[in-house]
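The chain below stands alone, shown as structure tokens; this is the form predicted alone.
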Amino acid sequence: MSFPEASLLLRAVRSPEDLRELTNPQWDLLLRLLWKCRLIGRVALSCDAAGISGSLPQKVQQQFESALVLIDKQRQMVAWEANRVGWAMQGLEVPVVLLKGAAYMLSRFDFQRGRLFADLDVMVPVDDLARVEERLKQRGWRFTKLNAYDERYYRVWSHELPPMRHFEREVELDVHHTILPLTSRLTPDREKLWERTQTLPGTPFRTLAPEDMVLHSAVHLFHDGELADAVRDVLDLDGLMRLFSQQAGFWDTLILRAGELGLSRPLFYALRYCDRFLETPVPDHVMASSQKNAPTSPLRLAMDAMVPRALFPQHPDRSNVATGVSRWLLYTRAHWLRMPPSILLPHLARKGLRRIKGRPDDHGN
């Protein structure tokens, strides 16, 4: 990597045994970076597995211990929220799919150990959305306060209900009805997603098929997302692909499924940057096949320049113009892919005006 913050972070993720060589200033920087991109729990557990935790500086051990306590609390909170959603859905006969972190956690995927998160994402059939919303309200969930514009955004253009929170608990609940906004330039067939969902043993929930989990993570990051400090999501993609590649035929099915759902471009980016940053063991024929869906050379070169600067956190004490420009361009790109110009331009104008007035954006829209 061309900038030290990214190199230090990747070193911690890929070679935790080398961390014994770090100086105190390097540890100070690394700990701040790990907290910022929510990877401190993963590295803490990796150091423990490598048998080096006891040889690290005392302040590092204390930071790791604190992080693992926080992670354990968050996991309990999200698991309990999932339990309560399952309870609330009893009698509705509506299938509920767990998405992203909650799906990884309750599926007991090894790579998700040490993962920091504090919300619960689920997906229900669009035809059942109104019944699910009403049932959740009856059971104590409430929408966060929104103005009229944001309410319309969620109800008309988005792929999810406005965020909900139970009046007794802190965990945010996001109820989706598909995986991308309705206005997005990519519109995967949600019926095809539902056809291949799988039961999650020991729970009332379902999960996406393995290939669809990868594709959802890819579109969340490289199509609909804004990438800032999102290196954790690249690690999720790496973990999913390493895990599912143990299943016969996974790679070929992944390529075919991406084509079937119209998600080949986000998959190209996922494979490209997982290979580049984490050396994900993607077969050569899969990489070659994904190249057919690569953007033009100028766009590819631009993404190669911007993506690393956006994904990896910058030095907390020093701003960087190149990083700021890269993040702004990728932020604009995400919105361009998310909305047609007739919606996008007024939307960005409204957001800009709210920032000028000192009002925070609601939920990143």
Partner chain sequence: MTDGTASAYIARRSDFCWEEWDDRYVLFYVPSQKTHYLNQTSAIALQRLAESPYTAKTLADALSEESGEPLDEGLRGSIAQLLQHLETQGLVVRITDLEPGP
Second form
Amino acid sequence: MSFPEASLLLRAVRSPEDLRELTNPQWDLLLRLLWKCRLIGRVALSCDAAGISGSLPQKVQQQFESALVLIDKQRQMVAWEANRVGWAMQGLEVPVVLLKGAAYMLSRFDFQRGRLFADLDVMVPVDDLARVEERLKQRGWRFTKLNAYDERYYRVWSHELPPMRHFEREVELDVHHTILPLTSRLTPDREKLWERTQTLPGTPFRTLAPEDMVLHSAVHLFHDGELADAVRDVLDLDGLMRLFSQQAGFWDTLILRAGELGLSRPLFYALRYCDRFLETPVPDHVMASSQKNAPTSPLRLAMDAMVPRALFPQHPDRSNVATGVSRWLLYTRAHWLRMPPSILLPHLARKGLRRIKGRPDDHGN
Amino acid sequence: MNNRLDGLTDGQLSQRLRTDGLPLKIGCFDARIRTSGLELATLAHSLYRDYSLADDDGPFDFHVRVASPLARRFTRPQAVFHWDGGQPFEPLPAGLAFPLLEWGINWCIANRAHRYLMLHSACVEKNGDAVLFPAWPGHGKTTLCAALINRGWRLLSDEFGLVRPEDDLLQPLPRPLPLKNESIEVIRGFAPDAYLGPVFPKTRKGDVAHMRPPADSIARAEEPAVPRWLVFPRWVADSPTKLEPMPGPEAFFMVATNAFNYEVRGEAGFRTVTRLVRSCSAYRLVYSNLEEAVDAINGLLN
Amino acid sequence: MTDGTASAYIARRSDFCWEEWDDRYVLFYVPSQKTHYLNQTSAIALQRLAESPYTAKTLADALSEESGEPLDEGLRGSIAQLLQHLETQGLVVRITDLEPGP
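The form predicted alone done, now the form predicted together with its partner chain:
Starting with the chain above, the whole complex follows.
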């Protein structure tokens, strides 16, 4: 990889035992990058697991320690929020699917240890949405402050209720009714998603099927969310695929399922970049089959040039014009994919203004 | 070998702030401080004079920068605090760049250093034993702390009671003391020899002037202290000095609610506060006369 | 909320960290990471619930016996309220909730 920041990060994530060799200036940069892309907990725990924590510089050990305190706390708070949602839903007989981080955490997947997240994402059937909203309000959840435009955006175009928060707690609750906005170019059939959801033992919740978890993660990263500093989401994808590949038939089901749900393109990107950055052991025939869903070569080349720039954090002291442009193009692309132009253009105009105003470090020296 | 900041000339200091940054040891934290479009060398020199320089290579705990945005530099110059690309505060007028830097550094510590239980508390030490003054802002902890360190106590911190996870000892964090409003004149009268920086008028906390910490407190910043007393101060106009014992559960509540990260530390925080409250004597102090308050605190030693 | 007067409640002892000063109690509840400052009645009620299940009625009986306070409507009412508060805070669960749903 051509960016020193990216290769330093990937080295930390892929082979923690190499970290003993780092010089102090390298550590200085790495710590900043790890905080920035929220991977510090993961790397701290893998240094523990590799038995090298005690031999790292004292400053590094202390920052790892501080980070793990914070991460443990946030994880406990998200787990408690899930507990409270479970309690609030009692008697409604509405199935609740945990999505993303909370699903990985309560499923006790190994790769998510040390992962930092602050929100709880759940999915409920669209027909039950009103009852769920009503019940949550009765039990102390409130919509966080939104302006009228955002409120309308969520209500009309989005795939989730506006974010909620319990009045006594900090964790944000996002209640989804499908995995992509209603306006998106991709419209996976939500009935199909529900059919294969699974119970999560020891909890009142369900999770998506393994393949659907991978696809949701891919869609979220490449079609819905922002790619900026999202290397952590690539690690989620890698972790999910490595874990599920131990189940017989996983890869073939994954390809089939992507076709069934119309999500073959995001799967292509997921496989391509996981393989490229993390050497995820994707079987050759899966890779070859996924190639059929590659975009045409100008687009593919453009994505290959831009995605790494967006995924990996920049050097915190230097702003880079190419990276800024890549991020802006990818941000616009994600919106292009989720809304028709008649909604998109006014939306981007509003968001763009806010981003320009709120951009950190636009006065770099 | 002199690796103290006063080994640098104003010119060298200014150069470092504007280029690679000034590596500064702030108690147990190493910060790299940069400025752009602002000149803070003279102020930094006078108030940070006795601090040591940190290792140039890092790793640092914080990289901070105070910058004046070019676009407004000639109309209404502003100071913006940057922390690793983020801007946690609204910009202030450029004239308040130094107080902004000081608040910013405290903010970085409060948001990151979760290995410590961080009490919102002044603390001073004598003979290895420490008094903690946990208090809400405006209750006079900084003033009382400034008075005590001019009467033979060592400054641990005027803002942070850092309790170490490994041994429950207090980790010093001597920083310039931001005296506010009337306190500025009170301390000038109380301790004419103390060095105070310029008065910054009309900050969001009123007028602020920074007192330079005693050189000895900075030199001994790696020497921890045993927490012995919890004193909850409150300045009340014209009140006689009163020092009364405080019951355990109340002290617990006061310590826990006056901490930066009691909640973040979860069960460990609960256990630490419990040990602290059980091992310290707790008092409520009401005062208006600073000399009497100092006498009352000195009385604890006997 | 369904009528809970006949329901039994229980708490999990291992989730509690207690500190006691005379008749005042500070409780750290591990699952919610929250600190609670309790009076003696609430603390004893919660400690009882961590030993075995109680309904509002049996808990009122037990507390009246322990404190010598007369068992009247006032005590019954405040115990029922206390239980509801503890449930909202997640400190106790209704036992029917532990059973698998239909």
